[in-house]
Amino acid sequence: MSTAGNARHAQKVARVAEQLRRRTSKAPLSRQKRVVSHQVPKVHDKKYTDEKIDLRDFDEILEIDAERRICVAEPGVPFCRLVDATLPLGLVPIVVPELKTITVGGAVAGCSIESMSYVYGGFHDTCLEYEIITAKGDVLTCTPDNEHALIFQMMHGSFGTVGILSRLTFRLIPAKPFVHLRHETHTSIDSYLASIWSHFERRDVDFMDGIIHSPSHLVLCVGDFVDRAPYTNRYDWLKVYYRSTATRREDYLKTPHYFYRYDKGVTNVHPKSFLGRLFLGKFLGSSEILRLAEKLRWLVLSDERPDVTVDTFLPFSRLKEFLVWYAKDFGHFPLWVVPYARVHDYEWINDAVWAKLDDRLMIDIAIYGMKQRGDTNYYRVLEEKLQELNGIKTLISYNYYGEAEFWQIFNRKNYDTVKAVTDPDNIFRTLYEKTCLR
């Protein structure tokens, strides 16, 4: 780390501490960041009356060691300023999420994945070691190891309410500049799940992930780094990605535009049409887009009847039959398929729940922008379902659990002992409070 880049983080993290330190108000207190949150915009999110911390200069690449391919970083550092930083290097992020300006804090806090992680896991299982400012001001440096190991382990989907996350260490891997991918064509669910599979057990590509565009057309996108290729395809304008997947049987990306080539909207692209596309899709990419929604909020979004945005997880063994009832009850596709490695038991998920799965690969399926029909409550819905299956779901939209149902699925108890550390007034208010109360 260079001396003057660990000086100015040093000031940082001091001025953040002493403000806390000396807040003697006990009312709920967010972030103010440089970058847009990638949660699910809401019309009556509480973060937009609280009471704020300035965060916004924590957006600094401190070190770059390429030899013991490890990077440290401020939370805010988005991951397309860290590619480009890496990239020259031979050298990226083990775990890229889809959208440009997602933060690497931002990725710990809302469990980010990719295709990579059906060999990694997610982006959190890539850290080595957090700096976490608690909420009376003392700064912790937490490890897998240390004193402060069940610290690091809930930082991993905590939506930011067991501390402030100001550096992360995180490995790298080798990268090079370009990405062939090939697009496996299925027309049943059994030769689709047999496909991932064997990809799963052999180890055998780079990337990972899929687009199910109907029960009988389910296409497996595999891929690995290249040296060279004969030409190169950017979805972000007027091509496509998805949609891309349903034609062609293979293709050619720099790699930065593979790591992005959902940045325009995983299948429910922005804007829609093509001569939205045309005029203004070099201007709105997902940051804009996000940007714009909490804007405009009460006019464009509705938390009595909100569109379905949300990743659900299914053991392995489960996904056939979730596919299947999803078809008759639900009906939307195209869905996004991203297999992903169970390489930790993470603490912040009930015991009761590890201790019904047996699966070594989980399946995120990703259901973006379904409009609700009728009266049913597909939410709640999904959230039934899920617990029937043992699977789970993110909690970066919106959330129907009650409270003691919540705490069945997430562990209090390790919630809590953290909690005790590192925001005993509840100031950055409880996980339950922050993603599932409106």
Ligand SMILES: Cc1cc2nc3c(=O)[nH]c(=O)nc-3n(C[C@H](O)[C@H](O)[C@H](O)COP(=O)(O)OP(=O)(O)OC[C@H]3O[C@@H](n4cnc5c(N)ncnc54)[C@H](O)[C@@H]3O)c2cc1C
Contents of the next structure:
Amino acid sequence: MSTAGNARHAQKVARVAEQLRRRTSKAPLSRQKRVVSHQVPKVHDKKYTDEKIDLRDFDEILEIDAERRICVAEPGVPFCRLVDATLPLGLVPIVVPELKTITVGGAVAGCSIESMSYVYGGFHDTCLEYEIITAKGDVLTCTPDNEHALIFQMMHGSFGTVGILSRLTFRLIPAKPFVHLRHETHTSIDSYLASIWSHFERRDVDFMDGIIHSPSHLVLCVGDFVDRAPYTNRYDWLKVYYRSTATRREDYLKTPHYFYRYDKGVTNVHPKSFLGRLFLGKFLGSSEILRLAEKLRWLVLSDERPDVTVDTFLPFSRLKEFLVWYAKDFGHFPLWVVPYARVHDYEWINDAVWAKLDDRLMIDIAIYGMKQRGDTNYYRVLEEKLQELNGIKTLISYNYYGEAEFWQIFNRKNYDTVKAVTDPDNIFRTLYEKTCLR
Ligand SMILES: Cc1cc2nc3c(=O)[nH]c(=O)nc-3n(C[C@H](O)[C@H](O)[C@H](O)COP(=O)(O)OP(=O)(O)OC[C@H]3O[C@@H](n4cnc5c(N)ncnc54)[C@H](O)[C@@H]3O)c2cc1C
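Having gone through the form predicted on its own, I am curious about the other one (the form predicted in complex with the named molecule); can you provide its structure?
Now the complete complex, all chains and molecules, led by this one.
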């Protein structure tokens, strides 16, 4: 680690720790960072009125050790900058989320997935160490096996309510300049699931995700790093990646273009029209769209009847049941499909949920931009169905759980244990308050 980078980092940490140590107010505090948040923007999100702690300068890559294949970075580093820095060394982070400016800190605290998840789980599962600043200004080094192991695990999916991530150490893996994709088209759920399972068992591809265009048109996109490509495509202007999977049998993309093939939206692409993309597509990526939505939230968003944008995790063994029900009761397509290996029984999930689960593979089914019909609350319908199927709904958007119900899914015992150390006065709010209460 460069001494200069280290010295700068130590100064930033000392500044924030001092600010927290001196603070007497018990009013809630939210983080301020440079790049836009990739959570579903909400009109009345309390973070807009909270006092802020300034973390905008926590966006440096502190070290890339190509030999040991590890990277040390501050939480505000966006994955696109990370890939730019590591790929020339023939390395990339594992599980690169598809929106360019998702940050490494947000990818842990807000969870993240992508097409390597069928082997590695989430980005958190590739991390080795976290430096945490507590609400009292203490600075803790947490690893999966030191005295702060539970805090290390509970930072995952904590949505900023446990402590401030100030430095992350994570693994890198070898990469090649191009990705060769094969799009397998299936006409039945059974053959689709059989193919997912066979790739999972054989681990015979570097990447696996999919697009369900309709109940009888299911595409599995498998890919591998390659050194050479006869041609390459990119989907960051006029062409739309998820649509290409409906017609192409194979494709070649430069590795960064593969990572950001969905940056204009996975299945809810903006601008929607060809003309819109022709004139604005070059300038409007997910960051700009989210920034605009945040700025114009009073005009363009509704907290009463928000569109459904959410990731849902299903046990592989219950996926067919879910998809048959979903096609009948929701019927919104396309869907994004991301297989996710159960590499660790996360401490932030209730032990009872893991006890009921035999599956080694979970499947993330992502619904983006579904308009709600009539006066049905489709988020609530999903919450109830997922509990029935032992599935889990991510907390990145709208949540309607009662508090007791919420802690039947999430792990209150572990949560309270770490909060007592990292935020005893609850200035970062609780997970339930932050994700469910408006
Ligand atoms: C339309 C849409 C599509 C998405 N698709 C995907 C996807 O395909 N793959 C995927 O992985 N994710 C996806 N996400 C979810 C997204 O990755 C997560 O919401 C992620 O947490 C966003 O990261 P961010 O860097 O923007 O963090 P933010 O949005 O700024 O923060 C996310 C959460 O993490 C907390 N946090 C951030 N930094 C820190 C820190 N330094 N210390 C403590 N807490 C912190 C924040 O308080 C917040 O609660 C999607 C989200 C949306 C809205």
